[in-house]
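One chain is shown next in C-alpha coordinates, namely the form predicted together with its partner chain.
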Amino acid sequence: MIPLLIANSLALASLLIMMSSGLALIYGLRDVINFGHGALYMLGAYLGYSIAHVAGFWVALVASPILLALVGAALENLVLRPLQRRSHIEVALVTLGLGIILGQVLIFFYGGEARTVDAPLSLAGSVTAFGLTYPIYRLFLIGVGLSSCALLAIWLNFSTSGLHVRAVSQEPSVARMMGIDADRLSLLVTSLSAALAGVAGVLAGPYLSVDPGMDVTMIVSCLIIVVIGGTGSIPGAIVAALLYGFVQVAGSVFLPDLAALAPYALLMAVLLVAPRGIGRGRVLD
(Lines of atoms letter the chains of each structure in order from A and count residues from 1; the text may use other names and numbers.)
(Lines give C-alpha, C1' and ligand atoms only; values in the text may rest on other atoms or scores of the structure.)
Protein backbone atom coordinates (compact mmCIF):
# COMPACT_ATOMS: atom_id res chain seq x y z
CA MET A 1 0.00 0.00 0.00
CA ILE A 2 2.61 2.54 1.02
CA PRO A 3 4.84 2.08 -2.06
CA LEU A 4 1.77 2.43 -4.26
CA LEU A 5 0.82 5.53 -2.39
CA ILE A 6 4.22 7.05 -2.96
CA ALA A 7 4.21 6.11 -6.61
CA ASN A 8 0.78 7.63 -7.07
CA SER A 9 1.73 10.84 -5.40
CA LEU A 10 4.86 11.01 -7.55
CA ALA A 11 2.77 10.63 -10.68
CA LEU A 12 0.50 13.47 -9.71
CA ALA A 13 3.44 15.53 -8.50
CA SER A 14 5.24 15.11 -11.83
CA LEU A 15 2.51 16.95 -13.64
CA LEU A 16 2.26 19.57 -10.95
CA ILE A 17 6.01 20.10 -10.93
CA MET A 18 6.11 20.94 -14.60
CA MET A 19 3.23 23.33 -14.24
CA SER A 20 4.27 25.03 -11.05
CA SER A 21 7.91 25.43 -11.93
CA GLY A 22 6.77 27.15 -15.10
CA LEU A 23 4.55 29.40 -13.06
CA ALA A 24 7.38 30.08 -10.65
CA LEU A 25 9.68 30.98 -13.54
CA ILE A 26 7.38 33.67 -14.85
CA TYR A 27 6.69 34.88 -11.37
CA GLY A 28 10.38 35.10 -10.68
CA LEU A 29 11.15 37.03 -13.80
CA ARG A 30 8.15 39.26 -14.18
CA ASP A 31 6.82 39.32 -10.68
CA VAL A 32 3.47 38.37 -12.12
CA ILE A 33 1.36 35.42 -11.16
CA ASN A 34 0.22 34.11 -14.48
CA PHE A 35 -3.37 33.16 -13.77
CA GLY A 36 -3.60 32.12 -17.39
CA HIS A 37 -1.13 29.31 -16.87
CA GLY A 38 -3.94 26.80 -16.44
CA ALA A 39 -5.34 27.84 -19.79
CA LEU A 40 -1.94 27.28 -21.42
CA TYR A 41 -1.98 23.77 -19.98
CA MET A 42 -5.44 23.22 -21.40
CA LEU A 43 -4.30 24.54 -24.77
CA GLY A 44 -1.35 22.18 -24.64
CA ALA A 45 -3.66 19.28 -23.87
CA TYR A 46 -6.09 20.05 -26.68
CA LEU A 47 -3.30 20.62 -29.17
CA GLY A 48 -1.78 17.39 -27.97
CA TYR A 49 -5.10 15.68 -28.54
CA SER A 50 -5.39 17.00 -32.07
CA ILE A 51 -1.82 16.23 -33.01
CA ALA A 52 -1.88 12.80 -31.42
CA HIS A 53 -4.98 12.05 -33.43
CA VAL A 54 -3.21 12.79 -36.68
CA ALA A 55 0.41 11.95 -36.02
CA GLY A 56 0.53 10.02 -32.80
CA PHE A 57 1.44 10.63 -29.20
CA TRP A 58 5.18 11.06 -29.65
CA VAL A 59 4.82 13.74 -32.28
CA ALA A 60 2.33 15.50 -30.06
CA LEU A 61 4.75 15.39 -27.18
CA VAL A 62 7.25 17.33 -29.26
CA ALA A 63 5.01 19.56 -31.35
CA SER A 64 2.60 20.79 -28.72
CA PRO A 65 5.34 22.28 -26.49
CA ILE A 66 6.86 23.99 -29.50
CA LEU A 67 3.56 25.60 -30.39
CA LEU A 68 3.05 26.56 -26.78
CA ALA A 69 6.49 28.17 -26.71
CA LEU A 70 5.31 30.42 -29.52
CA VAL A 71 2.22 31.30 -27.53
CA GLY A 72 4.49 32.06 -24.59
CA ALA A 73 6.56 34.35 -26.78
CA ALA A 74 3.41 36.18 -27.77
CA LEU A 75 2.38 36.47 -24.15
CA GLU A 76 5.72 38.00 -23.30
CA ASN A 77 5.84 40.41 -26.20
CA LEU A 78 2.22 41.48 -26.29
CA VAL A 79 1.25 41.42 -22.64
CA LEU A 80 3.95 41.12 -20.03
CA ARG A 81 6.47 43.49 -21.58
CA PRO A 82 4.11 46.32 -22.49
CA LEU A 83 2.51 46.10 -19.04
CA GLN A 84 5.69 45.72 -17.05
CA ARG A 85 5.31 49.05 -15.34
CA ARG A 86 1.81 48.33 -14.13
CA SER A 87 0.96 46.99 -10.71
CA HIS A 88 1.44 43.26 -10.47
CA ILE A 89 -2.05 42.42 -9.36
CA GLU A 90 -3.38 44.23 -12.41
CA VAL A 91 -1.17 42.30 -14.79
CA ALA A 92 -2.12 39.10 -12.98
CA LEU A 93 -5.78 39.88 -13.57
CA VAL A 94 -5.08 40.60 -17.21
CA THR A 95 -3.63 37.11 -17.50
CA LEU A 96 -6.73 35.83 -15.72
CA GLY A 97 -8.89 37.52 -18.34
CA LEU A 98 -6.76 36.13 -21.15
CA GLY A 99 -6.99 32.67 -19.60
CA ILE A 100 -10.78 32.91 -19.56
CA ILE A 101 -10.78 33.98 -23.19
CA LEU A 102 -8.46 31.18 -24.23
CA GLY A 103 -10.60 28.64 -22.38
CA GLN A 104 -13.72 29.85 -24.15
CA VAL A 105 -12.04 29.79 -27.53
CA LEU A 106 -11.00 26.21 -26.91
CA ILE A 107 -14.55 25.27 -25.96
CA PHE A 108 -15.73 26.97 -29.11
CA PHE A 109 -13.43 24.89 -31.28
CA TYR A 110 -13.48 21.60 -29.47
CA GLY A 111 -16.92 21.68 -27.93
CA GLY A 112 -17.61 20.79 -24.38
CA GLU A 113 -17.15 17.08 -24.49
CA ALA A 114 -14.21 15.59 -22.74
CA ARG A 115 -11.50 14.15 -24.94
CA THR A 116 -8.98 11.49 -24.35
CA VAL A 117 -5.58 10.61 -25.68
CA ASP A 118 -4.49 7.00 -25.62
CA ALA A 119 -1.11 6.13 -24.27
CA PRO A 120 1.16 4.85 -27.05
CA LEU A 121 1.29 1.08 -27.25
CA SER A 122 4.78 0.93 -25.82
CA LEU A 123 3.54 2.58 -22.63
CA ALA A 124 0.20 0.81 -22.31
CA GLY A 125 -0.40 -1.87 -19.73
CA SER A 126 1.43 -2.36 -16.51
CA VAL A 127 4.55 -3.94 -15.07
CA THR A 128 4.92 -6.06 -12.01
CA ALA A 129 7.86 -5.67 -9.72
CA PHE A 130 8.33 -6.70 -6.10
CA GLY A 131 4.82 -8.13 -6.15
CA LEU A 132 3.28 -4.81 -7.10
CA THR A 133 1.58 -4.07 -10.37
CA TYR A 134 1.92 -0.57 -11.68
CA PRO A 135 0.91 1.08 -14.96
CA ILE A 136 3.83 1.77 -17.27
CA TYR A 137 2.42 5.10 -18.32
CA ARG A 138 2.55 6.38 -14.79
CA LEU A 139 6.18 5.35 -14.51
CA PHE A 140 6.86 7.20 -17.73
CA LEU A 141 5.08 10.25 -16.39
CA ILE A 142 7.14 10.17 -13.23
CA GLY A 143 10.29 9.80 -15.27
CA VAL A 144 9.56 12.73 -17.55
CA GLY A 145 8.33 14.92 -14.74
CA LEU A 146 11.26 14.36 -12.45
CA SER A 147 13.90 14.55 -15.14
CA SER A 148 12.51 17.74 -16.65
CA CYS A 149 12.51 19.44 -13.32
CA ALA A 150 15.97 18.18 -12.55
CA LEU A 151 17.21 19.61 -15.84
CA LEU A 152 15.52 22.88 -15.07
CA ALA A 153 17.04 23.08 -11.63
CA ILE A 154 20.49 22.26 -12.98
CA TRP A 155 20.17 24.86 -15.69
CA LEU A 156 19.10 27.56 -13.29
CA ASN A 157 21.63 26.82 -10.61
CA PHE A 158 24.72 25.78 -12.46
CA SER A 159 24.78 27.55 -15.79
CA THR A 160 25.67 31.10 -16.63
CA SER A 161 22.40 31.78 -18.36
CA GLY A 162 20.60 30.32 -15.36
CA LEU A 163 22.48 32.74 -13.15
CA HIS A 164 21.42 35.57 -15.40
CA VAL A 165 17.81 34.47 -15.23
CA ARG A 166 17.95 34.53 -11.47
CA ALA A 167 19.60 37.93 -11.54
CA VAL A 168 16.95 39.38 -13.82
CA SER A 169 14.27 37.94 -11.61
CA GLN A 170 15.60 39.82 -8.63
CA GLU A 171 16.80 43.13 -9.98
CA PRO A 172 16.17 43.59 -13.68
CA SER A 173 17.75 47.01 -13.78
CA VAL A 174 20.96 45.86 -12.12
CA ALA A 175 21.08 42.92 -14.47
CA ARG A 176 20.79 45.32 -17.38
CA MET A 177 23.62 47.43 -16.05
CA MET A 178 25.73 44.29 -15.95
CA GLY A 179 25.10 43.84 -19.66
CA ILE A 180 22.32 41.29 -19.52
CA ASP A 181 19.56 41.56 -22.06
CA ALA A 182 16.68 41.16 -19.65
CA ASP A 183 14.01 41.24 -22.30
CA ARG A 184 15.56 38.42 -24.23
CA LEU A 185 15.84 36.29 -21.12
CA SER A 186 12.24 37.04 -20.22
CA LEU A 187 11.21 35.91 -23.63
CA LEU A 188 13.19 32.72 -23.22
CA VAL A 189 11.73 32.03 -19.82
CA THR A 190 8.14 32.77 -20.70
CA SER A 191 8.40 30.54 -23.74
CA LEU A 192 10.00 27.83 -21.67
CA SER A 193 7.32 28.09 -19.08
CA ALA A 194 4.60 27.86 -21.69
CA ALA A 195 6.38 24.93 -23.32
CA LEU A 196 6.44 23.13 -19.99
CA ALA A 197 2.72 23.70 -19.73
CA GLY A 198 2.50 22.16 -23.19
CA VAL A 199 4.42 19.08 -22.11
CA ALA A 200 2.24 18.76 -19.04
CA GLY A 201 -0.87 19.13 -21.16
CA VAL A 202 0.15 16.35 -23.55
CA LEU A 203 1.25 14.10 -20.73
CA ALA A 204 -2.06 14.67 -18.97
CA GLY A 205 -3.92 13.28 -21.99
CA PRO A 206 -3.57 9.58 -21.24
CA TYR A 207 -3.65 10.14 -17.49
CA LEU A 208 -6.43 12.63 -16.89
CA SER A 209 -9.25 13.80 -19.03
CA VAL A 210 -8.92 16.61 -21.53
CA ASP A 211 -11.93 18.75 -20.78
CA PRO A 212 -12.97 22.37 -20.40
CA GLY A 213 -12.60 22.46 -16.63
CA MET A 214 -9.02 21.24 -16.54
CA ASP A 215 -7.49 24.70 -16.46
CA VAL A 216 -9.12 25.86 -13.26
CA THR A 217 -8.34 22.77 -11.22
CA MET A 218 -4.75 22.95 -12.32
CA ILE A 219 -4.15 26.62 -11.67
CA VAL A 220 -5.47 26.48 -8.14
CA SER A 221 -3.19 23.57 -7.28
CA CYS A 222 -0.24 25.28 -8.89
CA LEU A 223 -0.83 28.52 -7.04
CA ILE A 224 -0.80 26.67 -3.76
CA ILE A 225 2.37 24.86 -4.72
CA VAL A 226 4.20 27.94 -5.90
CA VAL A 227 3.42 29.77 -2.72
CA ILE A 228 4.31 26.84 -0.49
CA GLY A 229 7.52 26.46 -2.41
CA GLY A 230 8.56 30.05 -1.86
CA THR A 231 7.48 32.19 -4.75
CA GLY A 232 9.88 32.18 -7.61
CA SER A 233 11.94 29.35 -6.22
CA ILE A 234 12.16 26.40 -8.55
CA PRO A 235 13.62 23.91 -6.06
CA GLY A 236 10.98 25.05 -3.61
CA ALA A 237 8.27 24.46 -6.17
CA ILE A 238 9.57 20.97 -6.81
CA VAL A 239 9.58 20.03 -3.15
CA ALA A 240 6.19 21.64 -2.66
CA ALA A 241 4.71 19.73 -5.57
CA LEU A 242 5.95 16.45 -4.12
CA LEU A 243 4.51 17.42 -0.77
CA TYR A 244 1.25 18.45 -2.33
CA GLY A 245 0.94 15.24 -4.31
CA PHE A 246 1.63 13.22 -1.22
CA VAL A 247 -0.78 15.12 0.99
CA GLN A 248 -3.54 14.88 -1.55
CA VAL A 249 -3.08 11.20 -2.28
CA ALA A 250 -2.49 10.21 1.33
CA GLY A 251 -5.31 12.45 2.49
CA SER A 252 -7.79 10.73 0.25
CA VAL A 253 -6.78 7.38 1.74
CA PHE A 254 -6.46 8.15 5.41
CA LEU A 255 -8.84 11.09 5.88
CA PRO A 256 -11.21 10.82 2.95
CA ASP A 257 -13.77 13.14 4.52
CA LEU A 258 -11.29 15.94 4.83
CA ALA A 259 -9.19 15.21 1.76
CA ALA A 260 -10.53 18.22 -0.09
CA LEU A 261 -9.23 20.44 2.66
CA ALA A 262 -5.80 18.83 2.78
CA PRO A 263 -4.03 21.13 0.30
CA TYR A 264 -5.34 24.21 2.03
CA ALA A 265 -4.40 22.87 5.42
CA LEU A 266 -0.93 22.22 4.05
CA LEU A 267 -0.74 25.76 2.72
CA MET A 268 -1.79 27.20 6.04
CA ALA A 269 0.57 25.05 8.01
CA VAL A 270 3.58 25.91 5.86
CA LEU A 271 2.93 29.61 5.54
CA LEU A 272 2.23 30.17 9.18
CA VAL A 273 5.56 28.63 10.05
CA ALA A 274 7.53 30.05 7.11
CA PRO A 275 5.69 32.97 5.52
CA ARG A 276 8.08 33.01 2.59
CA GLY A 277 7.59 29.37 1.81
CA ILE A 278 10.05 26.55 2.08
CA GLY A 279 12.40 27.46 -0.74
CA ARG A 280 14.79 30.35 -0.86
CA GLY A 281 12.71 32.29 -3.34
CA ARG A 282 13.07 35.82 -4.44
CA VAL A 283 12.65 38.43 -1.80
CA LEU A 284 9.22 39.90 -2.13
CA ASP A 285 8.65 43.64 -1.90
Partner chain sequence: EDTIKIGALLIDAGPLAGLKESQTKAINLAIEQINAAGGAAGKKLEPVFITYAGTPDTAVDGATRAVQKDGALFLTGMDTSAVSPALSAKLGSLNALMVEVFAQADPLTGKGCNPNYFRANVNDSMLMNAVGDFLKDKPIKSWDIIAVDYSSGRDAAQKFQALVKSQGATVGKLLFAPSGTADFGAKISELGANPSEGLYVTIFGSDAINLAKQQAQFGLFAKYKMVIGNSFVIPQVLPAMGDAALDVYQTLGFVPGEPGAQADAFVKAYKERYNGEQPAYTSADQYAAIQLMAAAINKANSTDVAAVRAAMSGLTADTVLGPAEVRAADHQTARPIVMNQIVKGPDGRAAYEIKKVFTGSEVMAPVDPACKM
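Numbering follows the first chain given and starts at 1. This one's a predicted model, so the numbers in the text were calculated from it and none came from an experiment. Throughout, rigid core stands for the largest set of C-alpha atoms superposing within 1.5 Å between the two forms. Compared with the form predicted alone:
Annotation for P256: C-alpha shift of 2 angstroms or more between the two forms, rigid core superposed.
Go ahead and give the structure of the form predicted alone, now that the form predicted together with its partner chain is out.
Nothing else is written out below except the one chain.
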Protein backbone atom coordinates (compact mmCIF):
# COMPACT_ATOMS: atom_id res chain seq x y z
CA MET A 1 0.00 0.00 0.00
CA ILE A 2 2.69 2.52 1.01
CA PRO A 3 4.88 2.00 -2.12
CA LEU A 4 1.81 2.38 -4.32
CA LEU A 5 0.77 5.51 -2.43
CA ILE A 6 4.22 7.05 -2.88
CA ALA A 7 4.34 6.15 -6.58
CA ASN A 8 0.91 7.65 -7.26
CA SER A 9 1.87 10.77 -5.30
CA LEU A 10 5.01 11.19 -7.40
CA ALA A 11 3.01 10.77 -10.62
CA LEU A 12 0.58 13.53 -9.65
CA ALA A 13 3.38 15.71 -8.28
CA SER A 14 5.26 15.42 -11.58
CA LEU A 15 2.53 17.33 -13.42
CA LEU A 16 2.19 19.81 -10.58
CA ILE A 17 5.95 20.47 -10.47
CA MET A 18 6.06 21.46 -14.13
CA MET A 19 3.02 23.69 -13.79
CA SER A 20 3.80 25.35 -10.45
CA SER A 21 7.46 25.93 -11.34
CA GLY A 22 6.41 27.86 -14.41
CA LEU A 23 3.91 29.87 -12.40
CA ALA A 24 6.53 30.68 -9.76
CA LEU A 25 9.04 31.70 -12.44
CA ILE A 26 6.66 34.28 -13.91
CA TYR A 27 5.84 35.68 -10.48
CA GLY A 28 9.53 35.95 -9.69
CA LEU A 29 10.16 38.05 -12.80
CA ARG A 30 6.94 40.03 -13.17
CA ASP A 31 5.50 40.02 -9.64
CA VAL A 32 2.26 38.82 -11.21
CA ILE A 33 0.35 35.58 -10.76
CA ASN A 34 -0.65 34.38 -14.22
CA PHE A 35 -4.22 33.20 -13.70
CA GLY A 36 -4.30 32.08 -17.33
CA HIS A 37 -1.68 29.41 -16.67
CA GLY A 38 -4.31 26.70 -16.31
CA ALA A 39 -5.73 27.61 -19.72
CA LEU A 40 -2.25 27.18 -21.25
CA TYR A 41 -2.14 23.71 -19.71
CA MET A 42 -5.56 22.98 -21.20
CA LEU A 43 -4.43 24.31 -24.60
CA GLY A 44 -1.36 22.07 -24.44
CA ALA A 45 -3.55 19.07 -23.64
CA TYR A 46 -5.96 19.68 -26.54
CA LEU A 47 -3.12 20.41 -28.96
CA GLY A 48 -1.46 17.20 -27.80
CA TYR A 49 -4.73 15.33 -28.31
CA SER A 50 -5.09 16.63 -31.87
CA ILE A 51 -1.46 16.14 -32.87
CA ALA A 52 -1.29 12.66 -31.30
CA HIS A 53 -4.24 11.50 -33.40
CA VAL A 54 -2.49 12.66 -36.56
CA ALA A 55 1.23 12.15 -35.96
CA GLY A 56 1.49 10.17 -32.72
CA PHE A 57 2.20 10.84 -29.07
CA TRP A 58 5.92 11.51 -29.39
CA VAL A 59 5.42 14.18 -32.04
CA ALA A 60 2.76 15.77 -29.85
CA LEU A 61 5.15 15.78 -26.89
CA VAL A 62 7.64 17.81 -28.92
CA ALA A 63 5.33 19.99 -31.01
CA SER A 64 2.88 21.09 -28.32
CA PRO A 65 5.52 22.67 -26.01
CA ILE A 66 7.05 24.50 -28.99
CA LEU A 67 3.67 25.93 -29.95
CA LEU A 68 2.97 26.86 -26.32
CA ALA A 69 6.35 28.61 -26.09
CA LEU A 70 5.24 30.80 -29.01
CA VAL A 71 1.98 31.51 -27.18
CA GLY A 72 4.03 32.42 -24.10
CA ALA A 73 6.15 34.82 -26.16
CA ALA A 74 2.97 36.44 -27.45
CA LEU A 75 1.63 36.71 -23.88
CA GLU A 76 4.83 38.45 -22.79
CA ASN A 77 5.01 40.89 -25.71
CA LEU A 78 1.32 41.69 -26.03
CA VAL A 79 0.15 41.59 -22.41
CA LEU A 80 2.74 41.45 -19.64
CA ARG A 81 5.24 43.92 -21.07
CA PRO A 82 2.76 46.63 -22.17
CA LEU A 83 1.00 46.39 -18.80
CA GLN A 84 4.09 46.18 -16.60
CA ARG A 85 3.52 49.67 -15.17
CA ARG A 86 -0.07 48.88 -14.21
CA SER A 87 -0.95 47.52 -10.79
CA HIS A 88 -0.33 43.83 -10.18
CA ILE A 89 -3.99 43.11 -9.55
CA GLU A 90 -4.95 44.68 -12.88
CA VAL A 91 -2.46 42.53 -14.80
CA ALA A 92 -3.56 39.44 -12.90
CA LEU A 93 -7.20 40.13 -13.79
CA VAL A 94 -6.23 40.52 -17.45
CA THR A 95 -4.54 37.11 -17.40
CA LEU A 96 -7.63 35.68 -15.70
CA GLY A 97 -9.86 37.10 -18.44
CA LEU A 98 -7.59 35.79 -21.19
CA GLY A 99 -7.57 32.36 -19.55
CA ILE A 100 -11.37 32.28 -19.42
CA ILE A 101 -11.60 33.33 -23.08
CA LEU A 102 -9.05 30.70 -24.16
CA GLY A 103 -10.89 28.01 -22.21
CA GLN A 104 -14.21 28.90 -23.81
CA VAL A 105 -12.64 28.95 -27.29
CA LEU A 106 -11.28 25.43 -26.72
CA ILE A 107 -14.69 24.23 -25.51
CA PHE A 108 -16.30 25.79 -28.61
CA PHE A 109 -14.00 23.87 -30.96
CA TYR A 110 -13.69 20.58 -29.06
CA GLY A 111 -17.05 20.36 -27.31
CA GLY A 112 -17.85 19.75 -23.68
CA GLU A 113 -17.11 16.05 -23.46
CA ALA A 114 -13.91 14.56 -22.07
CA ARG A 115 -11.38 13.12 -24.53
CA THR A 116 -9.02 10.21 -23.96
CA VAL A 117 -5.49 9.80 -25.26
CA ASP A 118 -3.84 6.40 -25.44
CA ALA A 119 -0.31 5.97 -24.15
CA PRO A 120 2.19 5.03 -26.87
CA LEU A 121 2.79 1.30 -27.33
CA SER A 122 6.32 1.62 -25.98
CA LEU A 123 4.89 2.88 -22.67
CA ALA A 124 1.88 0.56 -22.48
CA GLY A 125 1.55 -2.18 -19.91
CA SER A 126 3.02 -2.52 -16.45
CA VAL A 127 6.20 -3.63 -14.76
CA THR A 128 6.71 -5.40 -11.44
CA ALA A 129 9.47 -4.40 -9.05
CA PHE A 130 9.82 -4.92 -5.30
CA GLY A 131 6.43 -6.59 -5.25
CA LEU A 132 4.68 -3.60 -6.83
CA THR A 133 3.05 -3.76 -10.26
CA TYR A 134 2.89 -0.29 -11.75
CA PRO A 135 1.99 1.20 -15.17
CA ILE A 136 5.01 2.00 -17.32
CA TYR A 137 3.45 5.29 -18.46
CA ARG A 138 3.22 6.58 -14.89
CA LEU A 139 6.87 5.69 -14.34
CA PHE A 140 7.68 7.66 -17.48
CA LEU A 141 5.63 10.57 -16.13
CA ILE A 142 7.57 10.46 -12.84
CA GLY A 143 10.84 10.36 -14.76
CA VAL A 144 9.89 13.44 -16.78
CA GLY A 145 8.82 15.31 -13.64
CA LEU A 146 12.02 14.53 -11.74
CA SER A 147 14.10 15.33 -14.82
CA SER A 148 12.42 18.72 -15.11
CA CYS A 149 13.41 19.39 -11.47
CA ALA A 150 17.01 18.49 -12.20
CA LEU A 151 17.17 20.57 -15.39
CA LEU A 152 15.61 23.59 -13.68
CA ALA A 153 18.10 23.29 -10.81
CA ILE A 154 21.04 23.07 -13.23
CA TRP A 155 19.79 26.03 -15.25
CA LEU A 156 19.08 28.25 -12.25
CA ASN A 157 22.37 27.47 -10.51
CA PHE A 158 24.93 27.08 -13.29
CA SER A 159 23.86 29.22 -16.27
CA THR A 160 24.20 32.98 -16.61
CA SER A 161 20.53 33.47 -17.51
CA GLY A 162 19.46 31.22 -14.63
CA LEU A 163 21.55 33.16 -12.13
CA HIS A 164 20.08 36.39 -13.47
CA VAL A 165 16.58 34.96 -13.03
CA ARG A 166 17.38 34.13 -9.41
CA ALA A 167 18.80 37.60 -8.86
CA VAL A 168 15.71 39.35 -10.23
CA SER A 169 13.41 37.00 -8.30
CA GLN A 170 15.15 37.62 -4.97
CA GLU A 171 16.12 41.30 -5.26
CA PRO A 172 14.37 42.86 -8.29
CA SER A 173 15.45 46.45 -7.74
CA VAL A 174 19.09 45.59 -7.01
CA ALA A 175 19.29 43.28 -10.02
CA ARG A 176 17.95 45.98 -12.34
CA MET A 177 20.43 48.51 -10.90
CA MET A 178 23.22 46.08 -11.80
CA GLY A 179 22.16 46.15 -15.44
CA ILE A 180 20.24 42.87 -15.71
CA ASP A 181 17.72 43.08 -18.57
CA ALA A 182 14.53 41.94 -16.83
CA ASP A 183 12.42 42.26 -19.99
CA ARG A 184 14.60 39.86 -21.97
CA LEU A 185 14.63 37.43 -19.06
CA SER A 186 10.88 37.71 -18.75
CA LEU A 187 10.44 36.73 -22.40
CA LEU A 188 12.58 33.65 -21.79
CA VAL A 189 10.79 32.75 -18.56
CA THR A 190 7.27 33.28 -19.92
CA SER A 191 8.05 31.13 -22.98
CA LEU A 192 9.62 28.44 -20.79
CA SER A 193 6.67 28.52 -18.40
CA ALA A 194 4.20 28.09 -21.26
CA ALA A 195 6.32 25.28 -22.75
CA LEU A 196 6.27 23.45 -19.41
CA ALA A 197 2.49 23.84 -19.36
CA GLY A 198 2.44 22.32 -22.84
CA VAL A 199 4.51 19.33 -21.70
CA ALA A 200 2.26 18.85 -18.67
CA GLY A 201 -0.86 19.08 -20.84
CA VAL A 202 0.33 16.41 -23.27
CA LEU A 203 1.43 14.12 -20.45
CA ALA A 204 -1.91 14.57 -18.68
CA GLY A 205 -3.82 13.06 -21.62
CA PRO A 206 -3.00 9.37 -21.07
CA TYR A 207 -2.69 9.82 -17.30
CA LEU A 208 -5.89 11.72 -16.51
CA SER A 209 -8.04 12.90 -19.41
CA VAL A 210 -8.52 15.91 -21.63
CA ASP A 211 -11.65 17.68 -20.44
CA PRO A 212 -13.12 21.21 -20.34
CA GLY A 213 -12.64 21.69 -16.59
CA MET A 214 -8.99 20.74 -16.42
CA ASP A 215 -7.80 24.36 -16.53
CA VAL A 216 -9.68 25.40 -13.38
CA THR A 217 -8.65 22.28 -11.47
CA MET A 218 -4.99 22.77 -12.33
CA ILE A 219 -4.75 26.51 -11.69
CA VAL A 220 -6.36 26.14 -8.24
CA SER A 221 -3.88 23.38 -7.36
CA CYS A 222 -0.94 25.43 -8.67
CA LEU A 223 -1.96 28.53 -6.76
CA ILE A 224 -2.10 26.53 -3.53
CA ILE A 225 1.32 25.03 -4.28
CA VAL A 226 2.92 28.38 -5.12
CA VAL A 227 1.63 29.93 -1.89
CA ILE A 228 2.72 26.93 0.20
CA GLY A 229 6.13 26.92 -1.47
CA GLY A 230 6.59 30.68 -1.11
CA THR A 231 5.65 32.97 -3.98
CA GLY A 232 8.48 33.17 -6.48
CA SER A 233 10.46 30.29 -4.91
CA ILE A 234 11.19 27.47 -7.37
CA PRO A 235 12.62 25.03 -4.76
CA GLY A 236 9.67 25.82 -2.52
CA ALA A 237 7.22 25.13 -5.36
CA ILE A 238 8.86 21.76 -6.04
CA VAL A 239 8.73 20.69 -2.38
CA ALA A 240 5.16 21.97 -2.09
CA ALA A 241 4.13 20.01 -5.20
CA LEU A 242 5.51 16.82 -3.68
CA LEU A 243 3.66 17.50 -0.43
CA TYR A 244 0.46 18.38 -2.28
CA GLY A 245 0.63 15.21 -4.36
CA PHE A 246 1.08 13.02 -1.29
CA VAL A 247 -1.69 14.74 0.68
CA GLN A 248 -4.10 14.60 -2.27
CA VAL A 249 -3.47 10.90 -3.02
CA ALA A 250 -3.41 9.87 0.65
CA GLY A 251 -6.62 11.79 1.27
CA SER A 252 -8.39 10.06 -1.63
CA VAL A 253 -7.34 6.65 -0.22
CA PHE A 254 -7.90 7.08 3.51
CA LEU A 255 -10.51 9.88 3.65
CA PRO A 256 -12.27 9.89 0.28
CA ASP A 257 -15.19 11.99 1.54
CA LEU A 258 -12.82 14.72 2.73
CA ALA A 259 -10.14 14.41 0.05
CA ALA A 260 -11.16 17.68 -1.61
CA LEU A 261 -10.44 19.55 1.64
CA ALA A 262 -6.97 18.03 2.18
CA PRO A 263 -5.00 20.57 0.07
CA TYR A 264 -6.67 23.50 1.85
CA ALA A 265 -5.88 21.95 5.23
CA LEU A 266 -2.26 21.63 4.11
CA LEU A 267 -2.27 25.27 3.01
CA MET A 268 -3.58 26.46 6.36
CA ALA A 269 -1.18 24.28 8.34
CA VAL A 270 1.90 25.46 6.43
CA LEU A 271 0.99 29.14 6.52
CA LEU A 272 0.31 29.02 10.24
CA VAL A 273 3.86 27.76 10.80
CA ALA A 274 5.60 29.62 7.96
CA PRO A 275 3.54 32.63 6.71
CA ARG A 276 5.94 33.21 3.79
CA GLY A 277 5.80 29.57 2.73
CA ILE A 278 8.34 26.78 2.70
CA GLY A 279 10.73 28.63 0.42
CA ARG A 280 10.25 31.97 2.19
CA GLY A 281 9.09 33.69 -0.95
CA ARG A 282 8.22 37.35 -1.35
CA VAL A 283 4.95 38.56 0.10
CA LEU A 284 2.19 39.13 -2.44
CA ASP A 285 1.41 42.83 -2.92
